[in-house]
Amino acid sequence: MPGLLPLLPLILLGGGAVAAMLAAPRAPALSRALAALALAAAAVAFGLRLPAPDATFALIVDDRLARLAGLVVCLSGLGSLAFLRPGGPSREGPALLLLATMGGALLSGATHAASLLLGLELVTLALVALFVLPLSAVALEAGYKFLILGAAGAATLLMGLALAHAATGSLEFAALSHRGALVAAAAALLLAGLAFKMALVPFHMWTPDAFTGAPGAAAAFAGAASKVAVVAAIVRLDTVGPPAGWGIGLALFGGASILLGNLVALRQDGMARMLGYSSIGHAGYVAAVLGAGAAGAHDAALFYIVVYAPALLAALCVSTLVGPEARIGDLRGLVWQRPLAGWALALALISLAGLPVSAGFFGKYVIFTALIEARAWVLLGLALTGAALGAYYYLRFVAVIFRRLPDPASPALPGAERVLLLLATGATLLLGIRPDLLLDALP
């Protein structure tokens, strides 16, 4: 029986959430500090245990995949907290962010239906509350859509789990390794429920409204941290050998998401909405490579989603600084007004476009390589088309950032946002030069 050390990150996140919630009504600054401390401590705990031997519990496993995904989820949570605006109705924001992070960390190590459902619902319900925190009409609409569609996704996932139990008598992930019509139906419903969390077409409808109506920090967590956790769960399910329809479904969802996400993003002038639609395309690359079933598909998917996280955090942080409804024209001359924000946004968009010298370039490289190895020519064609469309609309925004303005004066960036942009930019550059640092750490 393993000790409690593998559970330390979850204990830190849970204890921190309770402490931050208690401090929120009277001392919001203390609540924010406690949340940051808990997130940092959990990230350190995950990081220090990366080379440790595996430990198995009844509902979760503590292996390299769970620790790496948990580490990225905690760092993404910390990054989101940096630009989560304090005060007013947002006092409970840090505690909610901790609960969502705990759900993501739990999901990363889930091996049982109970831990899978608990992790997903912790993330979903905490995000619903985070989305509506501004109490504005657009925020309420974003939260309402996420809640309704999330309930539909959870019901679908529950039905899949129930069918798997009826067919095999087990709620372990390994139940999906059995064969038969009932198990195939269970795998299809389970995949549909997870596709909602990944914002894959046709379960993507909540994403654009979440990116434009919800606080930027909440959208960043939904787009980065929660997707890292869901990808870890899908990779773990994929390793048990689910029915053949599982891979076909992933490939169909992935191909449709690449095409639709990038085509619609092409027409967007709003920064957050463009990032929302493009995030559907990025989720599509991950689903497509997992569906293709190449030998290196798991490493490619994990590498891609991990390097996507800092770029999205930096882009949404700058978008929030410019304004809640920032459009392409509002970015004009940003690099002369606020050099750090301008350069960080430019590099983040270049990484999202998959251009050198950024981590996103190697992200696209490993995806294309895995699709070629799997001889998935249709998916490769869709991925290349999506990458070309993405390069066009991302570079539209990058070009505007470097246009000169007659008056470059502008207020300085807040300290937390400065640190986040420096770290996210550093990570994107470092992994663009040394991708082996992450590739060697993958399970």
Contents of the next structure:
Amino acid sequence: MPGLLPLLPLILLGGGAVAAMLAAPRAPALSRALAALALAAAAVAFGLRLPAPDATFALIVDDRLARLAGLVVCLSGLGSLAFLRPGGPSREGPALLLLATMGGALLSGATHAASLLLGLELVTLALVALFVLPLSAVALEAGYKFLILGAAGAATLLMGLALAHAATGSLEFAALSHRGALVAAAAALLLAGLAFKMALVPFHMWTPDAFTGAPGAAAAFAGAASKVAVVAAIVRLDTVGPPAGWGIGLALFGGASILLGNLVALRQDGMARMLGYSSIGHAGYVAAVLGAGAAGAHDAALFYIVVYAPALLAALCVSTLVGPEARIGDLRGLVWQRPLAGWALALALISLAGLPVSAGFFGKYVIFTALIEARAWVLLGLALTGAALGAYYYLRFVAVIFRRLPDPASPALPGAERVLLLLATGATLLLGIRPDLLLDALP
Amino acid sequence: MELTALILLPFFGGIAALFAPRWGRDAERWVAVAALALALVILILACLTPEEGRWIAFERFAWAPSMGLQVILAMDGLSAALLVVSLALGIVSVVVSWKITEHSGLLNAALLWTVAASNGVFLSFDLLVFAFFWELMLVPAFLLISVWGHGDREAAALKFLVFNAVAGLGLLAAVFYLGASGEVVTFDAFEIAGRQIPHGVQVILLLGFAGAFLVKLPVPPLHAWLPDAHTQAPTAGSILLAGLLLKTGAYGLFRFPPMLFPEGFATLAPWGLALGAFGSIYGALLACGQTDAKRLVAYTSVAHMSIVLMGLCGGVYFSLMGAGVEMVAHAFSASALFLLIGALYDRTGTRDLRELGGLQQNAPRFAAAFAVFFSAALAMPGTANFLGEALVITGMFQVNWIFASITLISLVVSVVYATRLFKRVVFGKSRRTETLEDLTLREMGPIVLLAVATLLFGMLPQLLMGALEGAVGAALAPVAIP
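Next, report the structure of the form predicted in complex with the partner chain; the form predicted on its own has already been given.
Below is the entire complex, every chain and molecule, led by the chain shown above.
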């Protein structure tokens, strides 16, 4: 059935999830392998279809944006799977991760309220379960916060969609471009719902807990993969019909997130907490660029968030390796003790700080350029401030990683983590030298 | 391809040095020396076969065409002189850290990467690529201070990095604005130089550029990172900081403001003169009050680079030429002083002037070397430093006699600190230097090289001045599109 070909990645992810779920109780290793296989296959399917002609369905569209975002979501899911701790109560982890990835992939192609909500909820619910899997108090708190705030976000979103339907009689994205008070209110509520997923201020409260309490892999998925999917959804909404007042809202959320995320990250000594708060700041850059609305804003936002994903994955993977509670002092001399982990973390932090030779430098470039093109001087000022603060708190950690240590005692890294760190570092370096490879692939 | 090689050779040499320790003893050091020496040979060959016109060598190729990104490398006499400095100091810094065994693969890699990035700065005329190398310099220099430094090295490294990274953001924003504000996205400095930019915009953009350059230079009140960074850095790090990184700031000011923002530069130049005048006195006075020898030399760098800033902002032939000469001369003399103090510290475990002394009796080679570079530090006639400062003062008299007199006063103060350093280190008596081992052969090599360079350019000024002629002319009459 050639008509179903564009849906192949979703089918692979869904089928994989069922298979992994079935295998989980008896053979956790098999479940993990099945999940990895399904994710890899879905990524290949997205990747191979990148140049194919667009296909439109009632609820989703299969175009370059959807495929690229889907590809990145699948790869990030695969990356998260690499350091999802196997065994124990988290046997269902791989299956849940697949479901979350499927939600993200669905979200990347959503053109209709139903698929948007379905995608968002699939991600949220699967992640809630992933968060609480360790069954520790901190994990439960993280999951609880995520669930409560997620439900609030979903309710807001639903209300917005309902208002939009009341005003226009349609549930398609295009309907949101109509003018009128009701549609404006709908757009505002919709934006608030999406801002929750992006962890934008003031809907960011779940982030620090997720990064410290939840398993690192789940936090990585929430921080990287699901944000890529939401950015794709926002870009699509913006392309199909920019809702009224959308830009100002995004700019406000973005500006506040840049400021608050970076300022609070400045004071963190815990590695995971620092990453959590700084991820709010990074989401802020993307929202600010989308809100400022320059010609190249979509490309800039997508480029930035895609480049952010491998750096965050690598950083969180190392954070999981040294222990999620690691403070800055625990990273002392990491480069000498565990060379691969140390180097990968150093490069990831350098990329997050936006220094060359890393993809983050060009991330900074696209963000600043888009803000300059839009003549959004206030946002540019905020972004500069955020980048300055970021340079400080990221490199504080880099300095510690390279601290001299007398005894190079190195427990070997597990294989999956090793592959992930190598690939993430490779991607960060490659895009730091040839950023056009990604930029040309953007829709 | 020779210009690209000047950047890529040290860069890949650094990667090779990282893995070299497993190939054999001292392999990483030999790899580093070989990469730099090869680059030096390529540079000399390129200078011997100059192309027609303004540039000795010129290269242009696409990097990321869809982003408007291309590599434009151009070398004139100024770049060539600074590249010689950078490669020579690179070799010197590898040689002086020969005995450091801790993580020596990364150490040599960081030295080579610093050289590679600053070579990129000295050659790039695509502004985004320039900014790329500008930021790239920070990372290896940061590692040098924070891993192999002394005392509170991490705080010093972080301070260095934050000052420079934050100032670099202004440069980045200005560069991005220039790139995005044209009809097509381009960062080609020659093309941007041909644009008509409104005066007010020029001033704002120039402030972005100048912020980054002045912090790197550094000029008070933006110098707060330098004394700590210099003092805590290992000897090789101090050499590269003083000899190379400070020069990138001066180079940037030399090259870009007159080329890109001629009117804005004319508006801001008087402020630069005032800042330079203040810095030259301030740095010299603070140098007089230091007891840590390395800190003292660090403050003299502030004073000397402030004089360079005055020369650059003077905008007349003599002041610009003087600034160019002083840049090169200071690179040799300051790094030699850091080398000597570092060697002394390795032997005695102190840099405190109150505890040192007696070199003249106990270590005559040490004393002689100090004498040469002490004369350079106070700009004794016969050294290249004298030539540079004399030219700047001559130029200043054409611009404004007040600024000229201030420079003269700072020269008088420089006699005070240099004499004090010399007296405390070389004469007198000290328990700590009684059994001192004199400079070894491996240490004499770099010292002799730097001394010869200092004296050669002092005695035969035409060598250096002839090379700088083109760059000075361009800074006087900007915009020359090849």
